[in-house]
Every structure is written in structure tokens, then in C-alpha cells.
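Single chain ahead, by itself, as C-alpha cells, in the form predicted on its own.
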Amino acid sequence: MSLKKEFPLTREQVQFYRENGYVQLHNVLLKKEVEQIRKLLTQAVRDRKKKFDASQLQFTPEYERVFTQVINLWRDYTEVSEYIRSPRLAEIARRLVGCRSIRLWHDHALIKPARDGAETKWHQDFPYWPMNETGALSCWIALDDVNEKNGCLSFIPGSHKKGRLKPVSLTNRENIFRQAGMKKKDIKPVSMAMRAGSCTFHDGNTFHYAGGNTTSRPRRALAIIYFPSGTTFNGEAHPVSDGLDMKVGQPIKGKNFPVVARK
């Protein structure tokens, strides 16, 4: 198993995130742990829409035409926790953010449906976090090899030096490019085609967008988002910390949002 292995990140690689807000990493996790993933994703899927755990699984009708989200895996699921809370995917967010540790915010499982799944408009994630600092980031694990025609990811170099923006709605027409006071000749998208086991880690300022899935067969993903010990609470309504009785401007902690890489 790679998954206590430590990944050979260069300094090029930590640089280039910082500068772009996002880069790309390939052959992360082995082809049987990529299989393996994939056998819980479905389970988990099956599970939770059976008990219709509105706090753990997005579906909607508006919704599921863009993905089905499940979230929060690890907390059921030892084998997909192991995943999760790995050290070697934890350890590239640590050194990509420069902290001395980093925790656990939750994981997701994005399932684009074959054929129709409509396309992720253009959107920061941070804005939807309660989180007062910068600096939380997303590992976008691919579970099938993703292109253009199946929605892979793509990114505005830089656009995270915007900084957070009013949150858009992923299933409304916005613009978060007019928003930004971006003109057309600024709207540069890099696409990230890549083979299954391979990821991206984008910060949570960077604009992203998936197309819609094209072909005869469902793209998985899953994603871990990550943020830095000392990250504050900001008081907003978020389904992962709704109910724990978090105060405003306190660390996030506790055993919801464990460590899992330190210096």
C-alpha cells in the first residue's frame, strides 16, 4: 500500500502551487487502491440514499443533474478512513500550504451520472467554509480517467490572489468572472485531463469548473479537504459543523476534524 509511503513533491511543485493555486500530481495511489475506492464509493452512494441522510448526501433533482455529493465517508467507512486520513496525501496539503499541521475539514465523493450530468459552473470553494484564514485546500482525487468530455477539472492560473468572493449558486446562472472584474482576455482555463490515481490539490480561493459528463459512463472523484491547524471559526451555517456548537472566532478542532499531518 503507498498510502504511508511519502509522496517525492518537489520544491518546483510547492512553487508552482503557490504561484497558480493549484497543481497537478500523477500516480498518487496504485491502480488496486484506485479499484478499491471505487467498490466503497458505490457502497457508500447505495447506503446513503437508502437512509436519506439529508446532512450527508446532496439530492436534489437541480443537484444531482450536476453531481451526487456524499460527504463525510471516513467517519462510517474504516476502510475509505484509511484513505482519507492518509498520511502521504495529507503531507503533500502540508507542504503545499507551508504549516506545521494540518486537519482533517471532510471528504466528498463527486459522481458526475453518464451522459447527462450538467456542468460545475465556475466557483471558489472557500467562500462556502466557515472559516475566518485562508490557506484551507482541496485534494481532487480522479477515479476514472478524466478529460474534457467526462469533467475533468479546470483552473484559472492565479485566480486565488483574488481572495474570497460571494459564494455563486452551482446550479443558477452567475458570473464569479464579472464578479472578480475580469475581462475575457483574463480567462485563461488550464484543463486537467488525467489518469485515474492521479489528483489535484487546488487552494480554496482558485476559480475551477467541470464540464458535463459526455460519455457512456459515470466520472467518479473524490475529494479531502484540508485546512490548517488554527484555522478559526467564522459562525456560517456549513452541514460538517452545524450542531457542534462551535464558537465564533474559537479554532477549529476536536475529534471531527482530527490532525492528520504534523511537522
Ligand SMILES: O=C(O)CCC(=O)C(=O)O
Given for the second form:
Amino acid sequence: MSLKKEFPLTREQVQFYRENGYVQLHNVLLKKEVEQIRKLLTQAVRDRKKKFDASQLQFTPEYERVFTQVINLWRDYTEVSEYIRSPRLAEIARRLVGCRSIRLWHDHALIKPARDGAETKWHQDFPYWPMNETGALSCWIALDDVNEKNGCLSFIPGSHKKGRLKPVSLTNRENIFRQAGMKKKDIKPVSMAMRAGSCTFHDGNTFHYAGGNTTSRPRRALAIIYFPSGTTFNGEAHPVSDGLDMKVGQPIKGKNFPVVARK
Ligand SMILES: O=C(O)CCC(=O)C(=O)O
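Hand over the structure of the form predicted together with the named molecule; the form predicted on its own is what we had up.
So here's everything in the complex, that chain up top.
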């Protein structure tokens, strides 16, 4: 299993991430591992839709055209939890950020439906997360080969340096570029076509986007969000922390947010 081996992340890749706010890494998971995750995902979507657990499944017709989103598989599915909590992935995140230890915020499967899959508008993730300090990041693992026809991610290099902006809706026409005061000539997206089993890591403040899925198959991805230990709670609402009685200004920690890699 590739999960037991450390990924050979280079210093140049770490530097690239810090400069650009993202990095693309190839062949992080093996083909058979991708197949196992796909199977578990199908099961999880079926189970969660049956239960209709609103805190774990974002679920409106408009939102569902962008993607079906199933949150926190690691809590219910042991096999998938091995990937989500795996030191192989978490250690990459820790080294990219350059912190002593890193925790899991949540995982989510993102399935863009076939043919009718709508685009995921340009946005930052950090404004949705109830955290004070920056550093949190996402690992987005392709479970199908992805390209511009089925909704691969695109990034604006260096956009994480704009800092946290106001949250934008993933379904409406709010324009993050206007908010950031960026002119057309400054908007130079880089798209992340890649094979299943490869992944990207992006900083929570990096502007990103995914095109619609025009192909006849769904586009499946598994994203894992990590944050540096010591990050404090800002009191905003979020489905994974609501009801946990977290205190504003206190570090986010505990069994819901396990340490997944430490130096
Ligand atoms: O998969 C997508 O369509 C978008 C994913 C995304 O925005 C994210 O993982 O932060």
C-alpha cells in the first residue's frame, strides 16, 4: 500500500507551494487504492442520502449541479479513514505549511454529475472556515482522470497573498476578482489536468475554480482539509463545528479534529 511510504516531496515543491498557493503532485495513490475509494464513495453517498443527514451532505438541486458533497467520511467508514488520516498525505500538508503538527478539519467527497455538472465558481475556501489564523489547506485527490472537459481545478498563482476576502457563493455570480480589485489582464488561471490518483494541495486563500462536467461520466474527487495545530476558533458557523461548544479564540482541537502528522 502506498499509504505506508512517505511521499518524496521536494524542497522545490514546497517553495512552489508557498510562492503560488498550490502545488500539483502526481501518483500519490495507486490505481487499486483509487478503485477502493471510489467504491466506498458510492456506498457513502447512497447511505447518506438515505439518512438525509443535512450536516454531512450539502444537498439542494442547484448545489447538486455543482457537486454532490459528502462530508466526514472518515468518521463512518474505517477503510476510507485510512486514506483520510494517512500520514503519507498529512505529512505533505505539514511540510507545505511548515508547522510542527497538523490536524484534520474535515474530508469531503465532491462528485460533479455527468453532462449537466455546473461550474464551481471562483472562490477561496478560507472565508468558509471558522479559523482565525491562515495556514489551513486542501488536498484534492482526483478519483477519475480530470481535465477541462469534466471539471478539473484551476488556480490563480499567487492569489493566496490577497488574504482572506468575503465568502462568495458557489452557485451565484459573485465576482471574487472584483472584490480583490483584479483587472482582466491580471487573471491568469492555470488548470490542473491530471490522472486519477494524483492530487493538488491549495492554500485556503488561493482563488480556485472547476469547470462544468460536459462528459458522460461523473467526476469524482476526494478532498481533505488540514489546519496547523494551534489555529484558533473565530466563532463563525460551520457544519463540522456547530454544536461542539467551541470557545472563540481557543485552539481547535479534540477528537473531532485529530492530529494526523507531527514532526
Ligand atoms: O471539486 C470542485 O468542483 C471544487 C472543489 C473545491 O472548490 C475545493 O476543494 O476547495
